[in-house]
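First, one chain by itself: the form predicted alone, in C-alpha cells.
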Amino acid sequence: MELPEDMPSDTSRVWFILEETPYLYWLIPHSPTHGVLGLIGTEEEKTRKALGRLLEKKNMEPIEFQYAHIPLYAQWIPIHKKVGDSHICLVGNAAGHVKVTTVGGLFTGFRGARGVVEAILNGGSSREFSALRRELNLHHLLRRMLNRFTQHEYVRLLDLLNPSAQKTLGQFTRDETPKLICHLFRKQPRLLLFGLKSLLSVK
C-alpha cells in the first residue's frame, strides 16, 4: 500500500487493538512511497475482517494482499523418524520452529538445521537442539503471558521503556531475546517487578 501522507519513511507504527488480535497490527516502509501493512490473526476469517476495519477506519488503500498459515511452536516435537531405510529429520516450519512471539522462524529454522548436522556429524547429541529448545520455549512462555495482558498493560509496559532501555531495544534483535531481557532488566529493574508479576498471572 502507499504510505500515508503524514508518515516518515524511515519509521514504523505498530497498533495493540486486543478485541481484533493477541498479537498487533504494523505499517512497515520499505520504499520512500510504499509500505506493508499486516497483522498476525489466530482465525483466519476473524482475521480478514479486522484487516478490513482497520483498512476502512484508517482510510489506507491496500494495493495487494498476501497471507500465509504458519505453524506455531506448541511444545517441543521429536524431529528424527526412520522410515524405512531413510532417516528423516524435520527443521523451520515442519517442525513447528516459529517464535509464538513474533512469529518469525527464519532464524530459529537454520538454527535447526545446524542442529541436524550437529547431530549427525555426534552421534545423535546436538547442542544447539539444546539451546533452541530453551529458547523457544522462553517465548512461548512470553507468548502465555502477553496472551493475559490488557490494553492498560500494554501501556504500563510502554511507559516503562525509559531511554536506556529504549537503546537496549536498539542494539539486540529479536533473535536474541534472552539477552535483551537481561539486559533490559538491568536498564529499567521495574520492568523486572512487571515481569514478575505478570509471570504469575500465568496459568
Ligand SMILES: Cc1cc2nc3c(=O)[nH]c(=O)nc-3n(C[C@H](O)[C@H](O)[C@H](O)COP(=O)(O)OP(=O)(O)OC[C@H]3O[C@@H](n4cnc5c(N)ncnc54)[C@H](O)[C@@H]3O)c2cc1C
Contents of the next structure:
Amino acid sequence: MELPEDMPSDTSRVWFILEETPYLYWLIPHSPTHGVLGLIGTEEEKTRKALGRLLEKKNMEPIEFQYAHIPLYAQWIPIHKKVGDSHICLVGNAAGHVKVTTVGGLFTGFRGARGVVEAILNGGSSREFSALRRELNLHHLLRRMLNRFTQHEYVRLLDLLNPSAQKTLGQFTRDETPKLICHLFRKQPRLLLFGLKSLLSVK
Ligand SMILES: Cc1cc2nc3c(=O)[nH]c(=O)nc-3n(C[C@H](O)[C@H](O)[C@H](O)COP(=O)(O)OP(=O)(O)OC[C@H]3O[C@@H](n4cnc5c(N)ncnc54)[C@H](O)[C@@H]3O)c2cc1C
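Now show me the form predicted together with the named molecule, since the one above was the form predicted alone.
All chains and molecules follow, beginning with the one already shown.
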C-alpha cells in the first residue's frame, strides 16, 4: 500500500489491538512511498475482517494482498525420519521452526537447515539444534506470557522502555532475542520485575 502522508519511510509502526488479535499489526516501509501492512491472527475469517476494519479506519487503500498459514511452534518435534532407505529431515515451517512471538520463520528455518548439515557432518549431533530448540522454547514461553497480557499491561510494558532500553532495541534484531532480553534487563531493571510477575501468571 502507499504510505500514509504522516508516515516517514524510515519508521515502522506496530499496533497491539487485543480485541482483534493476541499478536500484532505492523506497517513497514519498503520504499520511500510504499510499505507492507500486516496482521497475524489465529482465525482466518476473523483476521481478514480485522484487517479490513483497520484499512477502513486508517483510510488506507491496499494495492495487493498476500496471506498464508504459518505453523505455531508448540514443542520440539523429532525432525529425522527414515522412509524406506531414505533419510528425511524436516526444517522450517514443516518442522514448526517458527518464533511464536513474531511468527517469523525465515531465520529459524535456515538455522534448522544448518542444524541438519551439522548433524550429517557430526554423526547425528548438532549444537545448532540445541540452540534453536532453546530459542524456540524461549519464544514459546514469551508467547504464553503475552497471551495473558491485557491492554493495560502492553501500555505498561511500552512505558517501561526508557531511552537506553529503546536504544538497545535498535542494536539487536528480533532474531537475537536472548541477547536482546539480557541487555534490556540491564538497561531497565524494572522490566525484569515486570517479566517475573508476568511469568508467575503463566499456567
Ligand atoms: C505474509 C507473511 C509475512 C511473513 N513475514 C515474515 C517475516 O517478516 N520474517 C520472518 O522471519 N518470517 C515471516 N513469515 C514466515 C515465513 O515466510 C515462513 O516461516 C518461511 O517462509 C518458511 O519457509 P519454508 O521454506 O520452511 O516454507 P515455505 O516458505 O512455505 O516453502 C515451502 C515450499 O514448498 C512448496 N511445496 C509445498 N508442498 C509441496 C509439494 N508437495 N511438492 C513440491 N513443493 C511443495 C511450497 O509451494 C513452498 O514454496 C511471513 C509469512 C507470511 C505468510
